[in-house]
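Below you'll find only one chain, the form predicted alone, shown as structure tokens.
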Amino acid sequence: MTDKVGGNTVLVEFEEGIAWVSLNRPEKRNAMSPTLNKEMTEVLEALEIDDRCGVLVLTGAGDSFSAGMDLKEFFRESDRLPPEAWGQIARQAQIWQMQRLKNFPKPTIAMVNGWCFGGGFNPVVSCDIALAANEATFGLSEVNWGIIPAGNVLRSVALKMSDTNGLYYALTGDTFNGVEAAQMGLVKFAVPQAELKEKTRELAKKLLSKNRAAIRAIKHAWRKQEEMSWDASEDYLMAKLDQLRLTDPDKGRSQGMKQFLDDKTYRPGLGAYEKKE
């Protein structure tokens, strides 16, 4: 089923627990306009509480992931606005990319199916896991037209890529492909274009098979502990572990330990325990 949750610039298709979310401006290489940014915020808010979404896959319609921010609608037309109005438009992009998506309570996968430039890096990095087609093209082209990769794009790149690689591509504006993106740690896997959607589907199904409460707790804990000291992190993570034992409706810890220690039906390092209805 296809459901236009946010509007015409974002499409959502549901498939057995997977929400395939597509940036839908293929004629503009899915460049992100103020309208698209607003609709993506609405989509993410809706999917947080939609039971049809167990895993969110973010991709682009057509042969591109995203060419970044729309130069005409996001920059040139916004230059005519007063600073307050421009600030609202800029914040809308950050709200869905760096807040809603990064802190989405369910697993998220970026499926980079093609062209990914500039602002397109932010949602890739904000997703929990990213895959790319070997043939995808990545680039930080801002230097080629006299600006810097702003809006936290440089910060996103620095989180995933070394100074050696990140600075090279930011300073030269050169492009790189999906295979190179995987080698540099920007994405986890790169596969041939023809295999990308099936590989993504397999990963999504693997995530769907895991304990939902544990997945949510791991995601939340990962984001929060990044800025903590080692001692604070240890206290926080132990508290999260105790919280999970009390709030997990599936009682995964008890089920897993029983099946491993008593029933001898599974081994934690080789798969997941069997969920009991």
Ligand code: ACO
Second form
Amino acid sequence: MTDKVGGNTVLVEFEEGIAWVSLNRPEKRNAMSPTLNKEMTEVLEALEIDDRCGVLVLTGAGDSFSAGMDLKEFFRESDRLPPEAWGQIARQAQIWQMQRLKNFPKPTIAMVNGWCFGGGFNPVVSCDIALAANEATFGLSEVNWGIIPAGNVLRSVALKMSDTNGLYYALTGDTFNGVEAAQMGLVKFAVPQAELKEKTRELAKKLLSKNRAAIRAIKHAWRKQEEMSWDASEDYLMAKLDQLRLTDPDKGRSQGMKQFLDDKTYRPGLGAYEKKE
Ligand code: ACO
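Can I have the other form now, the form predicted in complex with acetyl coenzyme *A (ACO), not the form predicted alone?
The next block holds the full complex; its first chain is the one shown before.
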């Protein structure tokens, strides 16, 4: 693999285990074009197996997270395409926004730093944890130009927001800020813009300090159990537990028990065991 990850529309910067991945079309408020969607798919694929990425932070270059799908390049220029070609373009967006992000094998954090409209909600919901600037502006603006939040945006929103809030914002197209997004459960918390990057870094470092194999198993199990019956989920989670015990290269379970029960050097209720290299 080459050291360079990313293209013109996606910027990747590595910092001590954190991959800061930015939607990088600030002059277009990071609207998602077919080119960006393709490049983002490639970036996520590359970062899955890049050791420089222990945690992925998704954000936007400049003052925007993303102004949603590109009205010119994604929508208007697709109007003249045959349905198969349009289907391919639409699917490319779904592949990175939903499938790749939801199944990414390392923790993902959405850092919503500014404008976030329409299709921009998808990657926010698909990341494991989302944070926002108090000053960020969110909007389901589709209704404002006569379409519906397709591309599974409505479905994404319904995973996080109540009927009361989700339908209100989908029907009115009104905007809300980061503080309101946190109150409604769309993001975990919001902080002043000036503190957003540092708070995100703190969270990323906390995730990096945990057992990697356990983290991967937890996030996959969280997604999969949603689709299962109670009994199937119970069995699946037990199998996942056994799988982790056998495959964890760090043997976290043994280290944790030893450091708590024998060495008495830490308390699992209050933090992670010390990783021994
Ligand atoms: N698609 C294509 N181009 C866009 C988009 C977009 N979603 N958003 C912004 N741009 C472009 C503008 O056309 C403009 O291009 P130009 O400089 O070549 O004229 C440039 O980005 C800057 O946009 P402004 O509107 O001048 O920026 P401003 O900071 O004043 O406003 C805002 C930002 C509020 C985000 C505004 O650009 C906007 O409303 N954008 C559309 C938001 C939206 O409704 N997105 C679609 C959601 S629906 C969906 O995703 C399916």
